[in-house]
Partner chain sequence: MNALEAINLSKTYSDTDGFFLKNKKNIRAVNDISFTLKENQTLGIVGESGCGKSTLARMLVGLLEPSSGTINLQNKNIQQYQRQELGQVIQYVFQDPLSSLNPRKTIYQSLAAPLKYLHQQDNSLIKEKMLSVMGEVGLKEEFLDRYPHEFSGGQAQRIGIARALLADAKILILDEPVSALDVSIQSQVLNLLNDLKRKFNLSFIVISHDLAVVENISDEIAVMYFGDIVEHNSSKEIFQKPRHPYTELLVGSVPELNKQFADISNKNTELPDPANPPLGCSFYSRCSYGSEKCQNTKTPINSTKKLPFVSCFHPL
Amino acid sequence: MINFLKIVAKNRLAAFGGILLLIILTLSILAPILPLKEPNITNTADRFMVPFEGGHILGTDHLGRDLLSRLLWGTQLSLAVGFAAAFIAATFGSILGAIAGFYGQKTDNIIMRFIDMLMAFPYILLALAIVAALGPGLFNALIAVALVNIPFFARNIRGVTVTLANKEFIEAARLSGMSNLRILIVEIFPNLLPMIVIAMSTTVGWMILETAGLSFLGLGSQPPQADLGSMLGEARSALITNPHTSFVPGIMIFCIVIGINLFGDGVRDALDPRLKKGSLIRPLPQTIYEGGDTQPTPSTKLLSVQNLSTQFHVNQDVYQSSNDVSFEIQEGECLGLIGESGSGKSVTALSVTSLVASPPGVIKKGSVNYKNENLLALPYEKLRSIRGNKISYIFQDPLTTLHPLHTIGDQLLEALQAHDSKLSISESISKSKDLLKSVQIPNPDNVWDVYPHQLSGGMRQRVCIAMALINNPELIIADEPTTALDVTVQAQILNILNSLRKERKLSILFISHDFGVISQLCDRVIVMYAGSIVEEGPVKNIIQQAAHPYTSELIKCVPQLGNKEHALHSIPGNPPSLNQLPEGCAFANRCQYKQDQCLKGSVPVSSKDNRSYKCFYPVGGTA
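Please write out the structure of this chain alone, matching the form predicted alone.
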């Protein structure tokens, strides 16, 4: 609960709404014990007193009744009716929606057609009709408001339930022998609860307004009982001559609705795990670069990355995802980037073309030299002309990379024509289909008109490779493109990339966590740990004799097929948190060779056999 309130409090608007709502609730609850005048006692001699006249802080109404007293008592009643209506609507609407979404078929059709029938009427007219049938009164107004809002909850909860009902954990519950009722209560309802709370927090304000509207028309609370709507209705005849009698309840309604809506937004953010860290904030099209317009050192290499440092600023924490990373890629070379999950590989690769999400990502310093230009300092339009054209990206999961609502052909044409609008449609189609053939997709004419979900994982990854190649790039960044594939398809994808590299003289930055994959494709390899490069050099040299203990441990983790005596190796311990990196060598707490020297200060870069490493005590060497 404390963490929940802390998350809400970080949203200033939500905190303001919560404080405003708390003040209103406190005053209305304390109304019976506060030194207030009786709300229903009339005194026509004191009618229409202005605020602070005759001991009346907010003045009096047309019958001389104290407005402050009636306001607090009326607020208490309006809040009670609004929350009660929201609870009733949420309860029945959620039950109907959950049953319809879970059982589907005829049950779904019957329930949802009834909901559609209710939604066919304007909700305020339907509420008026219900009150007219039941008769005026605050309880009848509560029922009417609750009934007209049931469809809102039913439709929202039904949509979420349909998605949940097809999940694997529901199938597992059925296989375990759980009844449908128990699945609904134990498995479905806990997943629906945040959605229900969020929907309630955003609808309470509406229901208070709707109830006030019915009371304003004389169909809600009846004299002498007062709520905010009836106070407005009684004061409308004196709006011109005595406007304070209308302003007092009107301002209170405004404050209640604003407070509930602002606080409801904060509740939504706190309950949604995706919003706790701001992950759904729309990122900028280009990563924030704080290094200034750094002129990179001239280089003959295709790509030269110098002292690249990328951070993530989350609340008060700063995560050092890449720290002083430097490397070069030659034309036609395949450079491997390897390390455990969370070592900074993908962030480093995304930083090359400023694709790290900002916020919260920030490139603090460094440069990316591509043809003697710093890509990080380029204006967005110029950088956009390089992305997907000169430097292409193959992402890890092709199913999320490809658009689910467009055919393969449409997406290939879009990727081509975004950078080369001079080609005609027929030329673009011909070139796209030739690329599908080059990545070993049989029957490209058939694949052209299908959607991504109709293809296997290997076929989708081939399409992504074709899309990356469609504009004849000079560099391809492949971020673990074979991770989700089986061994056979993985080998095919690696062979395709290798043959295309040789045919087209492509340069490839290949990201992986598997030294077995790196050894098949790459010429050189960079080993990253905790955001820093710990070893770099030719693949063959490093595999034969790794210098850094971390590299040695990674190589031991490669399984050896056919060797029954070879036990599956794992690296002991866990990587350090990137927002609390230790002094000295970050790998020291997991290293069998560590000494006191490893725990202090920075570790220098040493060179040996055409490679470099950061270690005081290398494997098989001396300090």
Given for the second form:
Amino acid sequence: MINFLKIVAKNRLAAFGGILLLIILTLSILAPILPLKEPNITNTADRFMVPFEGGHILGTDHLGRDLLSRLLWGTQLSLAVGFAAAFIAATFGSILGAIAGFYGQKTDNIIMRFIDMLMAFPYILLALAIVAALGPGLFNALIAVALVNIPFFARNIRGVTVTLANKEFIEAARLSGMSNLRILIVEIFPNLLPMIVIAMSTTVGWMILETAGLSFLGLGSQPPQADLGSMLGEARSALITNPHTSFVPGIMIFCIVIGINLFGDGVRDALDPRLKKGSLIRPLPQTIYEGGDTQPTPSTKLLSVQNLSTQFHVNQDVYQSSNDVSFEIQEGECLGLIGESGSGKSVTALSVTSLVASPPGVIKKGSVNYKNENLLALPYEKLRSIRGNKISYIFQDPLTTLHPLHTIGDQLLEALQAHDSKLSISESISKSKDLLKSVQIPNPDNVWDVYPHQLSGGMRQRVCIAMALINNPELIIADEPTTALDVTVQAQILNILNSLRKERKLSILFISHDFGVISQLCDRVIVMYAGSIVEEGPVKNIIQQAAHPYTSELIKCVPQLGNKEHALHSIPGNPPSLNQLPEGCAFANRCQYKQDQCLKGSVPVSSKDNRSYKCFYPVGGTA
Amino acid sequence: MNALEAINLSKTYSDTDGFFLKNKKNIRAVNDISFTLKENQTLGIVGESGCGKSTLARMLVGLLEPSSGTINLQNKNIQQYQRQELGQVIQYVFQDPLSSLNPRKTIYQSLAAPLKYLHQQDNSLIKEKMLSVMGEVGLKEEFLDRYPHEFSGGQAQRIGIARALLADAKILILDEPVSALDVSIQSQVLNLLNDLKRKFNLSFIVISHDLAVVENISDEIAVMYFGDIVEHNSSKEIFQKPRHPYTELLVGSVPELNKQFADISNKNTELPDPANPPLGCSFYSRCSYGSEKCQNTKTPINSTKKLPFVSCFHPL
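Form predicted alone done, so how does the form predicted together with its partner chain look?
Next comes the full complex, and the chain you just saw is listed first.
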């Protein structure tokens, strides 16, 4: 709870709204014990006194009643009615919405059509009709306001419930023998609660306004009882002659609503899980680089990554995702980068063109040498001309990489013209279609006018490869491009990548968790574990005899089909968290060759010929 | 005894076009499938996305109703079971271990559900039973007060398995039990499953797209393609000597160390349209051994449930 308030308070406007609201609430709650004059005693002799006249701090109204006293008592009443209406609307609306969403089908149809009917009336008209039927009075106004707000809650909560009802944990609850009603109460309701609170916090202000509106029209609180709406209503006739009688309740309404809305937005932001993860914070177009003007060591290779360290700062934790990583890629070479989830392989690949989401990502040090320039320190405009042009990416899930609302053709054209605006449209089209053919899409003309969701996963990934190739890149970074695909499709995509690289002399940085895939496609491989490179060398040699125990274990994990006795291999234990990396070798606690030396200090990198490894006791001696 | 028997099981989803014009389309998901699962055995079902394997799994545990056909659990029709009874006979282990746990409940609350609602156990016995099962699957007692997001994938999958075991069901359906896990962790979980099977006399149906996983854990394997079982054989033989051209293609596509690229680059990989299934063999358009018969004649189904079975006119 304290943590939650701290998050809300971080948002300055929300803190301001919260404080404003707290002051108003305290004052109105304290109204009975504050030394106030009686709110309803009329004294026509003192009518329309201006503020500070005759001991009336805010003056008096048309019947000579003390405005300050009426204001505080009235605020108390308005707040109570507003909150009560919000609470009633939230309760009934949420129950209806949850039932409709959970049971679905006919129940859903009946409830939601009824809700739609309620919504079809202009709300003020509906409220007026209800008050007309039940008679004027604050309680009836409360019922009317609550009723007209039920649809808002019902619709919101129904939507959330429908998504929840199809979640696997609900099916698991069913299989545990729970009845439907129990599932609704025990499993679904706790997940709805934040949504209900969010919806309430944003609507209370609006309900107070609606109640005030009804009172203003004389349908809510009846004289002599004061609430903010009726005070405003009574002051209306004296608006020109004695404006202070209108300003006093008016300003109060303004303060309450602005306070509630600002605070409510803060509550919403703090409760929304997407915001907690920071996904609504727009990341910078380029990762923050703290390496200053580090000059990369000159290199004859196409790309040379030198001592790259990328971190993520989340709350107080620092996640060391890539730790002093160095490697080079030659022209026409396919370099494999292998590691398990959380080993830092994707972060390393994204760091090359500063694509790591920032904040929270920061490139602490290191450099990426491409044509004698440090890519990490390039100004944004210059970097943009390289990204997607000379260095392009292929990602794991083609459905999320492609824009769902544009046709394949439009997206290819856009990718092409973003970097080469001189090309004419007809030239661009024929170039794009040729590319689609070269990634073995059987009928480019048909695919051209189609939207991504109309293609199969394998076809989509081909489109992504075509898009990556469209500006004749020198380097393609492929981040698990076949992991989401079926094996037969994977085999085809690997084939396509392999023949393209031979035809075009492309360099590929191929990221994968599967040594089988890497061994088919790549010339050299880098093995990453817990953010560091632990071994590097030609794929063939490493498969023959790995030096690092982790590599050796990882190779054993590749299955061999048709040999049931060759059981699947596993590595005992789990990899360390990137925010709590141990001293010494990160793999030591899972390693069968571990010695005392492995647990302290840092492990040096040993190199011999074209291979290197980071281990004191390599498998098979010195490799 | 048979733990589970599926007889001529089919599922078609109906899809209506338009709001006023009710133009019904039948989408075929599972098509006339028969098999048996013997007690203390593991049947692996393998196939690529869209082959109907998840639909099949959900029908077997009663989360989906079949369009036609029968499911017998321990020689009794599934429709004769009440929800509570059914949960004591068959359980399901979900593919994504994290999303099968309620994010707002502690592990204790999630694990207590089957004991409370299936077995009406008192609170005093619940914890004791829970701790013994947690010990079996390698979970620590202090995990009980934690929430799902605090666990790694491997741990969450163990929690899912523990929940299924607490229901005391003898048949477990495991839907992609390790596909969310890293390769180095996968066989930890598979080995655990094998140990539990022996210890508690369980019968498994393991559904996966990963041939190696299925081969490792199963006694028998059925290969599914486009809603059909195209080949069914013992796990020792099926990938060593594939008889159906599709099985051969699958085996050839798995990347292994020191293996050259399979030359399948120019072949079609698209599935037939499920709203408009082909007359004959559904693999015909991708098959290099096909004949005219394959195009027009319905391929055989395994009505006798004898092994080995292959649904092909020209088996390899």
